[in-house]
Each structure stands twice: as C-alpha cells, then as structure tokens.
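Only one chain is shown below, in structure tokens, and it's the form predicted alone.
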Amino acid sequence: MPVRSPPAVLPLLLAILAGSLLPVQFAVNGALAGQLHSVTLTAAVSYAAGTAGLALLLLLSRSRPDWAAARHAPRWVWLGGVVGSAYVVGSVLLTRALGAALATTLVIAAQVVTAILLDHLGVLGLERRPVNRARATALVLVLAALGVRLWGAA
C-alpha cells in the first residue's frame, strides 16, 4: 500500500478557523434575531453585511474577476446564495430551539454525511472520491458523536 504524504498545513488551519466560526455565526445571528424579532430579516442583514465585506475585498484585490465568464456558468451555480440564506435561517431557528452546541453538532453531522455523498457521486462540479474505509470510519465516528450528544449525558 503506498504511503500518502500528509495534507498541507495551511489548508488544514484555514479549515479549523472556518469551522470555529460556525458556532460564532450561530450565536451572533441568534443575538441579532433576538434584537430584530425576525429570522428572515436577520438572514438578510447577515448577507448584506457579508456582501459589503466581499465588495470591499473585490475593490482591494489585485486580481480582477472574469465577469463575462459568469454568463457561461451552469445555472445551478447561482443557487449558492439561496442555499446559504436557508442555512442562515435554519441555523438561527436551530440555535434558539436547541442551543449552539447541539445545533452545531447536528449541522456538522449533516454536513459530513452530505459531503461524503457528494464526493462519492462526484456531483455539483466535485471530483469523484468514492467512499473508502477511512471515509466510512469518519462517518461512523461523526454519527456516533451525534448519538452521544443526542442521547448521552446532557
């Protein structure tokens, strides 16, 4: 069996940072929803603030996007914002009902299940990465962690 080299450190650190922001986003959006008394408005404000930040990054960036290429993109790629909006609304509702820890655990478990399925099928522009023993083991461990969180000691 060939020995694989470990993944590069920077992408791993960025993934850890991105993952640590998930419960922060849940808490911040939950607090905003409490102030605004509207989950939908909370998602809109969240995306507006994110859009403003991204627009600033585009203005400050040295590279220029190829706006003309957008016309040739598959139609389904434009659904990312819709999916993201549903995600924000869902995270606010989940965090209010379940708390940040359980909501985050459920979301992470669902993300892992979905990601493994998407990789296995090679859909939505992803390279096909079939389920193997390591991926199946990771999936079982994530689902076991979810089970402990749901039915274990509170």
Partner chain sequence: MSLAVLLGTLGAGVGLAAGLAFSVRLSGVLSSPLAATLVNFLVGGVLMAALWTLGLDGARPTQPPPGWMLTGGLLGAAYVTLSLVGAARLGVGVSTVAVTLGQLLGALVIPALGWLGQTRQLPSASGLISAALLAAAVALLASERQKVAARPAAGLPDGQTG
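Switch from the form predicted alone, shown above, to the form predicted together with its partner chain and output its structure.
Left out here are the partners and the other molecules; the chain alone remains.
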C-alpha cells in the first residue's frame, strides 16, 4: 500500500511504540512488587532507574533547562512527582490484582475521565474547557468500555 506522507509515519510508529511500553512497564513493576513484597520500594526502584535514564538523556541532549526561572514559579509546580507516584503505586496494585490487560483498561478509562474533569474545572493552571457534547460522548464511550470489560471478566 503506497504511503501518502512518509515523514509522518515514523513519529506515528514511535508514538504507538511509546504507548505499548506502558503495559510492559506495568508487567515489569508488577513482577518486581511480587519479588520485593513492597509497593513503595517497587515504586522507588522504578523511579530511580527512570531518573538515571532521564539524567543521561538530558546530558546527551542539547536541552538547557532554565533552573533560575523555576525559582520564581509557584511552589506547587515541583510536586508533580507526588501526584505521579499515586499513578505508579496504583498501576502496581492493579496489575498485581487483575493482570496487565485489565489494569491498562482501567487506567486509560480513569485517566480520560480525570482529564475531562480537570479541564472542566480548569484547575492546576489548565484552561477551563466545560464538558460539551463531544466530551460527554467520550465519557459515555469510556463507561461503556468499562462495563463491557468488567462484564466480560466477571
């Protein structure tokens, strides 16, 4: 099949690859939690490896972060990791309880619902985007997906 716009294909494949890494991470961290018998230690180890990888990447890239500007930003912008750790802990608990497949469905659904809610409220420096017909339809689709999945798993 001829490809219309070759330049867009590689980034598209990279984005799909990026997404496929998340269930792999769920499975790997789930296995680690089974070995360590501790969700917090699992999350700490996962974050440590990720921090090392990102630090290396940052050194190799030409990116020059403006650390001085960050001092004048509101304090809360530094606390994303506190919120993010709820995601790591949550995904480990879910994968242990349900396996990577069902855990991924639940996380995507919860993520979409939360994102729509945060946009609707316009909190955390996000632009306020009230729920409209498209967003309401998306919510219904997500709830239908959950219903089908849970009914199938029961």
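Positions refer to the first chain, counted from 1. These numbers were taken from a predicted model, which means no experiment stands behind them. The term rigid core refers to the maximal set of C-alpha atoms that superpose within 1.5 Å between the two forms.
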Rigid core superposed, CA of A145 - does it shift 2 Å or more between the two forms? no
